[in-house]
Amino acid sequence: MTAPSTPPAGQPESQTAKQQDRRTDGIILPGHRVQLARTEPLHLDCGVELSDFTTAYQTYGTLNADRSNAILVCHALTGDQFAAEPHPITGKNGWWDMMIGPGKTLDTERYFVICANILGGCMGTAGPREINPATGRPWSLDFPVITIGDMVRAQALLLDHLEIEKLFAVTGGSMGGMQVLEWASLFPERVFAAMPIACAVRHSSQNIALHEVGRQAIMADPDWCGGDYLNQGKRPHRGLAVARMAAHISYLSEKAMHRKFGRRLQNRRSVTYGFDADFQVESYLRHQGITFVDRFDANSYLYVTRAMDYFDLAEKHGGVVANAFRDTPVRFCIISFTSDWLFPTEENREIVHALNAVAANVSFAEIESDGGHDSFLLDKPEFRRVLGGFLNGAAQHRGLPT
């Protein structure tokens, strides 16, 4: 792991990203903060306008003299721009810690990775628990709707800002894939190569399904307020645990289920008749939504979700997916896993296709895993070779030094 570098030099001081202190909940956050669409606003696909908001990011690397080796690292739902260090709150190694570093997969000593908080979340980016610059009050149910395609334009415009015309790849996995698809159809000219894992064209009707029973979860907790829980001095934490666990289920396979925990007793040789946690697993599903109400912030959660249910590339695009990528020059490598149920291959596949029906430049890849869709996140070895042999090729093509 490398620490964050600086940004690039040659900047006026006053718009140079500094390393800076962020203090959320009385945590210090460090690493990069920028404020963005100060000139011009950011418009969002719900109509609204978003001017000089904050974006939270760090980088990992240098960037080379011609700016070519930039490589943007999109997170999921529940990640954040903390990819590859400790994170500041659970003191974890960052989610891609295994992928991110001096002779890794994404290597630092090759290239310059960038990961950005994404619009709508709560590490530092705008988002409903950050302050409205209006009424000086946290956002809330205030802040507009946002999509993949707002997250997405903001991101370019953290781009603009560190002067990186071009992208020499752009990766991620979930909703970080559903991020590169939407950069290979918006700016298919700033995108040299595109790595989306574990995603599809649109979010199905089941995973809609399975985010409104998190958000009802959230909003069924009566410390949620209605939305005001930050101004009331209130956390709905207890609804936003619950909406954690029933997510949770969904990124592990019952494979993967069986053999951490099968029927296996949590501290005790028999049940208890009783409620308390009997099984290993009711106690790990327990665990993961507690830790994960010190991180995350309930109303991002709503806006993030539903962020992902709106994606759909074939609705923007006459309902023909393959008109997103009409003659695109961006190389693809698409990446699935075997045991993911919640983006099954067939999914996957369907980008494969769109990318064929206009002759795209792609590659794919079938991952053996029993890990489920949480399996990106894992350490696959034949993972890191397909990603890496891709990234080696995609860089000769580039010109880049090996």
Given for the second form:
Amino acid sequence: MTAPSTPPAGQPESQTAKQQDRRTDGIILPGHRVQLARTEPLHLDCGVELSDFTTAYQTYGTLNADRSNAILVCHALTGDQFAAEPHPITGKNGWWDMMIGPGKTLDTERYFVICANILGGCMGTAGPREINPATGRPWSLDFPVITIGDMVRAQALLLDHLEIEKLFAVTGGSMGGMQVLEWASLFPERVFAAMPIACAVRHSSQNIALHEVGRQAIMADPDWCGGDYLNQGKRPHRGLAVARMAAHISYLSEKAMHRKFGRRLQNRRSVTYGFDADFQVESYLRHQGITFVDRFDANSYLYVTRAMDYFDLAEKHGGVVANAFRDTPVRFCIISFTSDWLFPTEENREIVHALNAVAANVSFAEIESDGGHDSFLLDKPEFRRVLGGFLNGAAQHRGLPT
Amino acid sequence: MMKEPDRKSIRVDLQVIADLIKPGSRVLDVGCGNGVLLDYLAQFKQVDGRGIELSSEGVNACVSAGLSVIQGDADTDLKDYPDQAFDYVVLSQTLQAMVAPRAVLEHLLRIGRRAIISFPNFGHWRVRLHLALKGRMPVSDTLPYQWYETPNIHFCTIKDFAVLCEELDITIERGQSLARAGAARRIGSTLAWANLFGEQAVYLLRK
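Please show me the structure of the same protein in the form predicted together with its partner chain, now that we have looked at it in the form predicted alone.
Full complex below, order starting with the chain above.
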């Protein structure tokens, strides 16, 4: 297990240590904090200007002398900055613990890995759960609607703060992959290699529909209080749990789910002719829902799902995705998984086609896995081999010591 | 030019192809397999190489080795590339497995300033003899598949290929036939000879 490193020498310590974040639930989150956009506001896509906002982030490994070995890891919808260390709330391993660490694919003996909580998130970075400095109360639905582009521009400010001009690599799966694509599109000169995993150039209609089910579940919970639950001492736990249950189904595959649960019954010999969790799969989903609410904020869930829904690289570039990457100097590696039906290989391949259309340097591999969309969070040796091989090749081209 | 030290040993037709490629150029290898040619070109010719490969095993091996290769199908994916994006587009021992070889050939010469094609010659005397005497589709170590399981669905002879190039107004810059022993021989006015004794052919083409 890698201990979170201290900021590298020469890096402003800023607010990292002094500003511990005591959350409304009393938990104190460890890790780095920084106030960004203090002198100039961040112009959000929705038109609002956001200034002096907090970003919470973690780093692993050491930044080298010429500041050229940084890898930004972008987390997915309900992920957070605790990518490679025990989670401060759940105590579980970091969501990419198998990928980040000494001798691992993102080798912290070679690379300086950064993972920041996204804008609109709920683990320390500015979002609807945080205090609005103007009112002294939680932002709730007054928080501006955030896009993937906003998240990326906020991350760019973090890099400015860390005095990293150019990332060696940026990577992430699912919504993290969308951020990777946005990074390559918005700041091609600041990215050497980009590895978007299990994502797409736009959020599909089916995926928007699934998100809407989740949002409706939250908003249908009376404890949501029109979004104002934080001020009214309530939590829409039931709605958020249902949202998570629905979403969780979409992260798995039919085959894996059937293998894991089949039609087996939960601690009983026969069905009860009632609506208890008769089946193991029901019990499993309920557990997923119940544990999720301990670590995630319902309003934040509305915001981040919305950010994904709004993502459409083509729309921003005259209807042609390829325009997002014209003359790109970035080396790309796109990875999809065979059983992913949320971001199927065909949608990942659209990224490849767009990159081919501008003759970009691109690799693309489809990894055999029955783990569904969540395959990128699973320990798949072939996945690690491909990603690691690409990264090694890129490091050679970048002139990083191997 | 001096021979590079520590030359790796690669398949003879790949060596002939590699020798046609100028150092430092941009190369797309269509059907790059496990990346032997791309790896060789990167190491000894400093090319900026890319590949397309149908099989996942091939792709994963290539990407794991740091080569820029995508999983894709030449029959459907070549249309995405812009005109003249590469100095050379290579298609080695793959033309005969294409659904639409003619369309693929046209794409190769659109995407690349030059195309390098190698293919097995179905006009080779052994093939002809096998068919004439045994009356069955030839199976040999170079063409090891039975007719019902072969991926090679569009065999041609060297003569057939030359005729297609003429029809498509393609300029043959250099044609070489490779005998069984691997000796490369220039195909000039000796087309009939090459078509009988060349086991495979390597062509350097431009539009």
